[in-house]
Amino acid sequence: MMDTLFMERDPYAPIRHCYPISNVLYHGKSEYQDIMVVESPHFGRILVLDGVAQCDEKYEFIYHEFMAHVPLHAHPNPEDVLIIGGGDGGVLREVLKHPEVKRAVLVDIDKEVIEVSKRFLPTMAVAFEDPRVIVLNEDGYKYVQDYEGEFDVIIVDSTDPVGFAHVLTTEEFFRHVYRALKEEGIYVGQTESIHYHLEIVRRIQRSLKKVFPVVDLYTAVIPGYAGYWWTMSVGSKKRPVREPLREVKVQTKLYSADMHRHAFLPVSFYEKLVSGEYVF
């Protein structure tokens, strides 16, 4: 039988992101959004999120590795992270890889994706029985706004920045996450592709200029993405975070210290990127 196609439709962009898929393994709606979970030849089992796909199985090691490890070794001793959003878990077990970490607190707003992904997506779904795990169905926007110095690491891993997740990129958002961090504190967060979304990034990257003095931005080429050259935002509250401060020992398949290093845009780059001089 031959495989069909699904077709992933950018909200940003007059793109379309096609998938060959074999198989419809789940779909639901939530109180939030449509869940769906499709079988594909090439890329395995995807988690697709309101028609856009959010993970897949073969590749979803390159996004989680970069959202963990980069803001996590580029902190002397993350002891207590936040993750907002991840309810597939897959940021959340590169997390738990790091001995230093004591608790993982994880904030999704949807019980059922977090369900979902433990039936059908367990090679990420593995660590929410972890006991330094704390996992709460709230809204992260609020829930953030009561703490104080509290966390090491806040990452953000939400779907795209439209509906109820657009909140997640606003610099009043990011006023309550430097509040909750502690002292040396970092935020990071997805932000999208530079091609397809560069306006996204600039208006992220300026916002977290307003509130943080340390402000960066890294990328990794993602293949289940549409624009592949996916962006990570940057927000320490002390330190620069382009060199690993601990030595890596945690066990990954694309992360090191040298891959740490060169995720980082060139500073000129960066620059041009950044303040719109940079067109295309």
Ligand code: AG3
Second form
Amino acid sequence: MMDTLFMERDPYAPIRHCYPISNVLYHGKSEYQDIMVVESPHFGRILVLDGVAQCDEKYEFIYHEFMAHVPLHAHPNPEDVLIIGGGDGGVLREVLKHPEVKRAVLVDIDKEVIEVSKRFLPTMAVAFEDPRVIVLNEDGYKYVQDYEGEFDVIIVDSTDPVGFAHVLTTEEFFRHVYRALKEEGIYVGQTESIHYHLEIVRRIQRSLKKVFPVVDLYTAVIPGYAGYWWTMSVGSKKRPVREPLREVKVQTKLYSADMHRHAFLPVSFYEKLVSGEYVF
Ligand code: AG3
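Right, the form predicted on its own is done; let's see the coordinates for the form predicted together with the named molecule.
Starting with the chain above, the whole complex follows.
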């Protein structure tokens, strides 16, 4: 029997992931993007936006745990959290595991991503009804501009920083983020893979360094993203972020205090990577 194949269309990766799939559960177009949910025997359900895989049921926990728990444990008391993007609900689910969090605002421009995720990704979209959650379907770039000293942690869980999400990785945007953060605030964003997208990683790190006194980078291996060795960039207003500040009490599959430390690259390699000295 022939497999049905689903080919990713990630225009910025030099390879194309091709998934044997058993089903296309949903395919539609929102005002902003093409939305698809396909079913793979290995990965489970995969959310695909504009042809690029965003998360899959099997490995989403790795990405979502590291996006949420690293900044939340590097902060002494994260009460107010802003998530930009993240309409599938995976980061939100992890953020709400922290009892310190009093308010989690999720701003995703595309409400159809949230609706499709509630229908087809029930293990990710589990936390939208939590009373601490405020969901807004607005432009995250504009939203942050209205706030000053409002959030402890801002997590940008966007699509790739090309196309309409590009503005979420500019120096101007980071200046708005800096202003919207409280005194000890921390920003984290997903910033692509080391080998296939190094120029993007470098550009974002340079922009962050113009705005935040503490800038760092950590990584996690994400089996569903082309390039696998995925980066998360951090900007912190006050403290270094390499050590968890609080005891890890949340239930996770992979994140732990040791994994937090391990996620950060050795400083010597990190510097080579972002300075341009690391070539391959
Ligand atoms: N957001 C970032 C996905 C990046 C995938 N990029 C790629 N495969 N080239 C994921 C949303 C999950 N909450």
